[in-house]
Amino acid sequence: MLKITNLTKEYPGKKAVDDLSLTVNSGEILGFIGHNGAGKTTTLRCVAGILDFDKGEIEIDGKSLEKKPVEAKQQMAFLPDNPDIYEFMTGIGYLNFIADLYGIPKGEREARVKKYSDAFELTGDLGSRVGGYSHGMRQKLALVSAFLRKPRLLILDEPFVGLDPTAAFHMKEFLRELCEEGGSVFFSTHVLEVAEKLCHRIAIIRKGKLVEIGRTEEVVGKSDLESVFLELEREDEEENG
C-alpha cells in the first residue's frame, strides 16, 4: 500500500530523513517510533505530499506521489498532531465539505458520520462552529473526517495524544476495522504500550535513519518495547557526551 524508497529530506545543516526505505502492506498497521527530532513527522509529511523531498520515491497503492500526486493523494488521509480545521465552519459543515471533496453519496456519508461521531461522543456538537471546539474535540472531528472517507492508507502523527480513554479505545477499533477491509495504517507514536499491542510491525527511526523494522514481537524480542526505546535514548546520550 505504501512503498518508500531511499527517501532523503534535508534542511540547512541537517538531514532530517536519511536514505529511508520501508513498506506498509495492505491490511497492516505499522508503528513509527523515535524520539523528538528523529525524523518521524518529516517522513509522514513527505508521504502525505505536504513536504517536498530531495531524493527517493514514494508510491501509494502503486501510484507515484511525484508523478501522479492527485491520484496518490486520493488514496490516503493524513492527520497531523495538531489538525487545522476551518474555524468558521460548523462540525457537520466541515464533514459535508470533506464528503463532497471525495464524492461520498448522501446515504453513505450520513451513516458514516453517525457511526463515527456517536463513537467519539461528538454528535451533539456537530452543529457548533469549530472555532469554539476544544483541542480534543477538533482532534475527534479530524478523526471522523478521516474515517468518513475510508482511505486506502491512513497516516497519523501522534494520534493518541490528548484523546480520552474512550476515544482512544474506539480509534483502535476503527483502525483494526480499516485494516480488515484491506486498508493500511502508518502512524507515529510515543505511546509505546499502544504500539506494542496494536501494531503488526514496528519501525524505529533514529537521527533520520531507519535503525530497526520488523514484526512487533521480533523487534521487542524478550524485552518490552519500552526497554528498546530506552536503550536508544541511552545510546543518544552517550554519543552526545
Second form
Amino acid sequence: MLKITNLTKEYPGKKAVDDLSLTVNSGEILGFIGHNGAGKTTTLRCVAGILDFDKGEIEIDGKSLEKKPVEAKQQMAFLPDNPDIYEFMTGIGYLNFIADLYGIPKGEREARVKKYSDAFELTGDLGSRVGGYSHGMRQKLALVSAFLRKPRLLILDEPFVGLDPTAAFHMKEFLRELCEEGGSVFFSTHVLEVAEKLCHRIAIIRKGKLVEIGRTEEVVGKSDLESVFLELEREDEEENG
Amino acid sequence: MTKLLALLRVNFLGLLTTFSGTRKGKKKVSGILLLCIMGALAVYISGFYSYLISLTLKPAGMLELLPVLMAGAACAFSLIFTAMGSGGIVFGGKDMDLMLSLPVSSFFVMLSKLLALYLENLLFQLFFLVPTGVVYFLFGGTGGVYFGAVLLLSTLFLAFFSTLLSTVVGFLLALIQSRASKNALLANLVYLVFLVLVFIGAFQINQFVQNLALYGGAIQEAFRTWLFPLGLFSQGLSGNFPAFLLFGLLTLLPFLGVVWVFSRFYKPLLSKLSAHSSRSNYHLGELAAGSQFSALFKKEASRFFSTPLYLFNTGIGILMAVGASVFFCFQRDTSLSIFFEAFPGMSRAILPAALLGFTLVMTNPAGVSVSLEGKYLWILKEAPVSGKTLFSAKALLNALLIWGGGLLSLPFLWFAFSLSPAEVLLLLCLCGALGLFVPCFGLAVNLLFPKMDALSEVLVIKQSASSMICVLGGLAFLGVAAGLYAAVGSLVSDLVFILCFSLVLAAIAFLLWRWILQRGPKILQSL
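What would the structure be for the form predicted together with its partner chain, rather than the form predicted alone?
Shown next: the complete complex, the earlier chain at its head.
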C-alpha cells in the first residue's frame, strides 16, 4: 500500500531523514517510533505530501506521490499531531468540506459522519465553530474527517495525544476495522505500550535512519518494546562515545 | 524595567517582522523599505493637504492653525490605520497563554503592547507633521527653531493620544466581534457603520477645508472650550512652553490611565473576548454535496465574509466605488457639469474609468489568501486537489467581488456622467479586465511574498509585504496608465485608450495566470 524508497529530506545543516526505505502492506498497522527529533514527523509529512523531499520515491497504492500527487492523495488521510482546523467553519461545515474534496457521495457521507462523530461523542458539537473547540475536540474532528474518507492508507502523527480514554478506545477499534477492510495504517507514537499491542509491525528510526523494522513480536522478542527502545538508545550513545 | 523593555522589544519586533516574507530568506522584503513606502505615502498626503490648507489660511492670517489642524488630521488618519489592527494585536489573545504566564505584572504586559502600538503611531505622526512644518515655514510661518523643536516634540505626545484612541476603538471592535461570533453579519454591519462614518467625516473635512477661513472664530472658540487641549498645543507652538507641557500631560495621563484600566481587567477581558459561544445540541441532518471547486470556493467566501477585518480591508474598494458613484450622482448638475464645461473635449468615460480603476484595484482578497492559509495549509496540501482548482477558487471570489462592485457602480456612473451606451460597455470591459488582472496579480504577489507564520490575521491582512505590494503595485500600475494617458492621450480617443488598457490588463492577467499554474503548486508545496 505504501512504499518508501531511499527517502532523504535535508534541512539546512541537518539530514532529517536519511535514505529511509520501508513498506506498509495492505491490512497492516505499522508503528513508527523514535526519540524526539529522530525524523518521524518529517517522514510522515513527506508521505502525506505536505513536505517536499530531496531524494527518494514514495508510492501510495502504486501511484507516485511526486508524479501523480492528486491520485496518490485520493487514497490516503493524514492526521497531524496538532491539527489546526479552519476556525471560521463549524465542525459539520469542515466535515462536509472534506467530504466534497474527496468526492464522497451524499448518502455515504451522512452515514459515515453519524457513525464516527457519534462514536467520538462529537455530534452535538458539530454545529459550533471550530474556534470554540478544545484541543481534544479538534483532534476528534480531525479523526472523524480522516475516517470519513475510508482511506486506503491512514497516516497518523501521535494520534493518542489529547484523546480521552473512550475516544482512544474507539480509535483503536476503527484502525483495526480499517485494516480488516484492506486498508493500512502508518502511525508514530511515543506510547510504546499502545504500539506493542496495536501494531502488526514496528519500525524504529534514529537520527533519520531506519534502524529496526519487523513484526512486533520479532522486534520485541522476549522483553518489551520499551526495553528494546532503550537498548537501541544505549547502543547509539556508546557508538558516539 | 528590563522586563518591560524585553516585552516591548518582542511586541514591536512582532509588528515590524510582519513586513517580511518567509520563503527561506530568498525573497525577503526589507521591513525598513516598506516602512519607507508607507512614510512616503504619509509625507505625500500631509504635504499635499498642508499646502492646500495653507493656501486658504495664509490670506486669512490664520497660518498658525495649520500644525494644529494637521495634528488632528494625523490622529484621525492613524486611528483609521491602526484601530482595527489594535483590536487584533492588543486584544487578539493569540499570545495570551505566554503573556499571562510570565512573571510580569499585567500593567507591564499592557504597557509593552500599547507602547509597541505607540511607536508605530509615533512614526506615523513624524511622517505626517514634518512635511507640515516644512510647508508652514515655506508659507512664511514664524517661530523659527523653537517652533520646529516643539512641533517635533509634540509628535511624542500626539502619538499617546492616537494610541489611546485606536486602543479604545480597537477594544470596542474586538468586543463586538467576539459577542457577534455567531453572527458575522452583525459584526460586518458594525464595521460598515464605522467606515461610513469615517467616509462622511472625510467629506466633511473637505468641505471644512474649503470654507476654513469662515470658521476661524469658531475654531478659536473651540480651542477655548471643548478642544482646549488643542488650544494648549496651539499656545505651546506660539511660545507658551508651560501650556505645551500641560498639553503633554493631558495626553500622557489618559494614556497611562487607559493602560492601568485595561491591565486591571486584561485577564477577564481576554477570557471574555476569546470565549466562544457554543452549543451541544446539534442534530445531524441532510448534508449537501458539491464539487471540489465549490467546496473550496465556499471556504474562501466563508472566510472572507466571516472575518470583518478581511472583508473591510480587502473589500473596501467596492464600498469606495459604490459610495463615490452615488456621491457623483449628487454632483451631476454642479461640480461635474462645471468640470466638463472646463474640458469640453474630454470623454465623459475617462473619470469613471479612473474611479473604477482606482477603487477596484484595491479590492484584493486574493493578495493575502495564500498567507491566510498559514497553519491550516496542511489541509490543502494533503488533499487531492490540483493547483488549478485551488487557485481558481481563490481567484474567482476576488473576480466576482470586483465584477459585482463594478456592476453595482455602473448604473450610478451612467446617470452621474450621462454616459452613452458605448461608454458604459467600455467601462464594463474595464471592470471585466480588472476582475481578471487584480486576482492574478494578487495571487502571484502572495505566492512570491507569503507570510505563513504570522501570530494574527491582522498582521497578514494589514501589514504583510504582500498586502502592501498588492495595493501599492496596483496603484502604481494605474499611475503608469495615467502617465501614458498624459503622454499619448491626445493621439488616440479616450475610448480607444480605455479599450487598449483593458486589453493590456487582460493580457497581463493571462500571463500571470499561466505563471501561477506553472509555478504556484511548487511554491505552495515549498511553504
